[in-house]
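The chain below stands alone and is given in structure tokens; this is the form predicted alone.
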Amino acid sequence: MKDILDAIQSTDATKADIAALPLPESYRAITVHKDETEMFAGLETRDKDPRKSIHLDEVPLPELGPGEALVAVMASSVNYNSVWTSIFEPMSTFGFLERYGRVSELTKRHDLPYHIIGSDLAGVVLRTGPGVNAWQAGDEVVAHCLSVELESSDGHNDTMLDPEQRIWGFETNFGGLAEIALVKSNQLMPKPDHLSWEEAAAPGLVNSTAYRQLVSRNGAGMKQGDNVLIWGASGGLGSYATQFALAGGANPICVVSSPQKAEICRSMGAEAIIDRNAEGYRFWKDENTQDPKEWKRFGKRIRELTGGEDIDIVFEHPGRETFGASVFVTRKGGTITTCASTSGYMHEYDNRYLWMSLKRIIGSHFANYREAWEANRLIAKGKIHPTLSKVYSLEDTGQAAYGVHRNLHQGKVGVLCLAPEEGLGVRDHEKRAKHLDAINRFRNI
């Protein structure tokens, strides 16, 4: 691995030099183990500790197949799916690997007693398999996490509809929290040249998810002037939704849970902010009963911030805790888009406010290649910025996942893989200087 790192960091090494480097037989990777899937049995979700289930192992290099690439991972990041994998909720991801292993002879590689996790990366291509023409060894890349087979017609209008659609590093093996990752070549995109490795690795999953959910015609199709309610507006997903709303001429109404998070939203340019804890919103009377009076109080507060207007689009991801309020406050003919359920999957809402007001609920899951490319293009142009707040070493990934699990973080949490320190990999210093305050916004909190 030292020779690979030296070549990547060298100012003299060519793409041919990197292509000629011998590949190691093994590499370090963050894993969870199949024989530990019951280790948290009987514990509440909150009490399950990723630091106990996440391991740093030496693993063998996987076989490179057609249409695939091996990438030297300089940096990655922690997403909620890595947390879910590490606490084996809502189910063990080894079931995903077993099913994928039955697809073909080649996919059997993924069905292992360990799962290399991680759905983001920034790094350098080391090798490409047969049939890969758009990328070559030495290319500096980021990867989005959509893995598809595209042997069914269903996926050829929108690849997210492929029956064999999976999230790389969550529903497949050989993910990005490692020194080397195996990806399909159509996951690769150019690394934004004004960002460091860890900054470039941070947006991938959440930025693309927010783009599809809010901007794309497959999601809400946001337009200028829309009032957009964004739950967790300073978090990993919400911070990108807030930026997309502002960049697209919409009006974000940012829901946060502390004055510190409210200040982050203001620093991004948002003006309409609701601190749900300070204002004491309690949408549930008890575990089984919601409180419509609180929905109405919430809606009244929104109108105070919008000049009497209701919400055009709700950017939903908390799920059970907030969904009833989200449906209620949306304007007639408006849209609720949902991509997750971090507070619970069993949503409840009063359907009268949906059907009689002709509202729409749209399920949105990650993004297709084109959507991910467009989201990355906006990062590369300096229109949207990383929301990286803290960076950990590969050895401390368990602690990073613990912080995300307990919501101790802001924005995104990065992980250095091969990169020996932060701040490396910047190629366009002039562009970086123009956007430095925005790039560091979440680092300065």
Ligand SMILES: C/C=C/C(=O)SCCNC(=O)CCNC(=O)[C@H](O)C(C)(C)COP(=O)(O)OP(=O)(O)OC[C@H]1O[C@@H](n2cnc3c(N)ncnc32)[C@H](O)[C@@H]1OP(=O)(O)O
Contents of the next structure:
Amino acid sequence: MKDILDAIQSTDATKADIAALPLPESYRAITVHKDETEMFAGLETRDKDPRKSIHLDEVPLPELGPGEALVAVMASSVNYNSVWTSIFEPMSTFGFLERYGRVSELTKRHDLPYHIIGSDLAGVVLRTGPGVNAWQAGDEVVAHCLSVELESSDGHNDTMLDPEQRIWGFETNFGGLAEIALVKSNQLMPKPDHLSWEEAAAPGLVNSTAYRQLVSRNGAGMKQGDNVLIWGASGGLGSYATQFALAGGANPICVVSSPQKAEICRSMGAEAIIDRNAEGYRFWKDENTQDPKEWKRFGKRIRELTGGEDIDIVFEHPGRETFGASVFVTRKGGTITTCASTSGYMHEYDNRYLWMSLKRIIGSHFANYREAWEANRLIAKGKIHPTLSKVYSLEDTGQAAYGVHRNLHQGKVGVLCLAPEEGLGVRDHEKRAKHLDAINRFRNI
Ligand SMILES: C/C=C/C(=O)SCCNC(=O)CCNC(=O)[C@H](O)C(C)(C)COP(=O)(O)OP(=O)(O)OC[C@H]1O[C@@H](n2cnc3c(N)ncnc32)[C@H](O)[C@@H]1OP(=O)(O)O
Ligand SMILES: NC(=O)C1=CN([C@@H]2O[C@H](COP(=O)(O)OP(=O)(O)OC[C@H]3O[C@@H](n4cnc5c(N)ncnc54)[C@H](OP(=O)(O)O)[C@@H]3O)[C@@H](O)[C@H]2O)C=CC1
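Let's see the other form, the form predicted together with the named molecule, since the form predicted alone is already up.
Now the complete complex, all chains and molecules, led by this one.
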């Protein structure tokens, strides 16, 4: 592994040198263990501690198959899907690996008693499998997390609709929180050259998801002037949704839970900000009963901030706790676009406000390769910026995931895998200098 890192860091190693490096038999990776899936049985969700279930193990290098690439991972990031994996909710991810393992001889590799997690990476291609022509050893890349087989016609209009669509590092093995990752070559995209490894690894999953959910015609198809209600506007998804709204000429109404988070949104350029904590919204009177008066109070506050207008698009992900309010505050003909249910997946809303006002609910999930590519292109052009706050070592991934689970973080949390320190991997210093303040906006807060 040391030779691989030395070659990546050397200024004169060629692509041929990297292609000629011997691969190690094993590498260090963040895992959860199949024999521990019941370890949190009986505990409340918030008491399930990722630090107990997340391990750093030495694992064997998987065999490289056709259409695949092995990537030396310089940095990765923590996504909420790794939090779900580590607390074995809403179900253990080993079921996904078993199901994938039944697809073919080659996919059997994924069905192991350990799950290497992580759905982001920035790094360098080490080897490509048969049939890979677009990428070579030595290429500096990021990887998006859409894994598809594309043997069925269903996925050929929009690859997210492939019946064998999976999220890499969540529903497949050999993810990005590791020194080496196995990806399909159609997950690869060029690493933005003005960013360090950890900055480049941060946006991938959430940036692509926010792009499809909010901007793409497969999602809400946001346009100039739209009022966009963004829950968790300084969080992983929300920090990119806020940037897309601002960059696309829309009007973000940012919901956050502290003055510090409100300040981050303000510094991104948002003006309409709601601190849900300070304003004390209680959309649920008790576990089973919502309070429409609180939806109305929330809607009134939005009207104050917009000069009397209602919401064109709600960027939803908290789920059960907020969904009733989200449907209510959307304007006639408006759209609620949802990709998650962090607070609970059994949503309840008053359907009269949906049908009588001709609103639409759109389910959105990650992004197809083209959408991920376009989202990455915006990062590479310095139009959208990483929202990296803190960076952890691979050893401390459990602590990093704990912080995300307990909502103690801002924006994105990074993890150094092979990179020995932060700040490495920048190739275009001039472009970086132009965007330095924006790149560092979330750092160390
Ligand atoms: C990019 C990052 C993303 C995120 O972070 S997202 C957040 C994290 N992700 C999650 O929380 C989602 C985790 N996944 C799940 O919870 C589950 O994954 C699903 C609920 C999405 C699906 O459940 P399942 O059990 O895996 O699949 P089924 O489709 O419910 O299959 C169960 C059986 O039901 C049958 N079935 C499906 N549709 C129908 C139908 N329309 N009519 C009759 N039967 C149906 C199937 O065939 C199968 O059957 P048979 O067990 O015998 O094989
Ligand atoms: N389907 C898909 O493709 C994807 C789904 N996801 C899912 O989306 C969800 C969010 O992911 P991500 O943005 O990365 O996570 P983060 O934790 O980084 O951000 C979520 C934000 O949501 C807000 N929030 C959390 N709970 C509530 C609540 N009960 N009511 C209102 N606001 C709440 C918090 O902001 P604050 O406290 O400031 O209000 C928090 O910062 C996760 O469940 C994740 O699994 C993520 C990416 C892709």
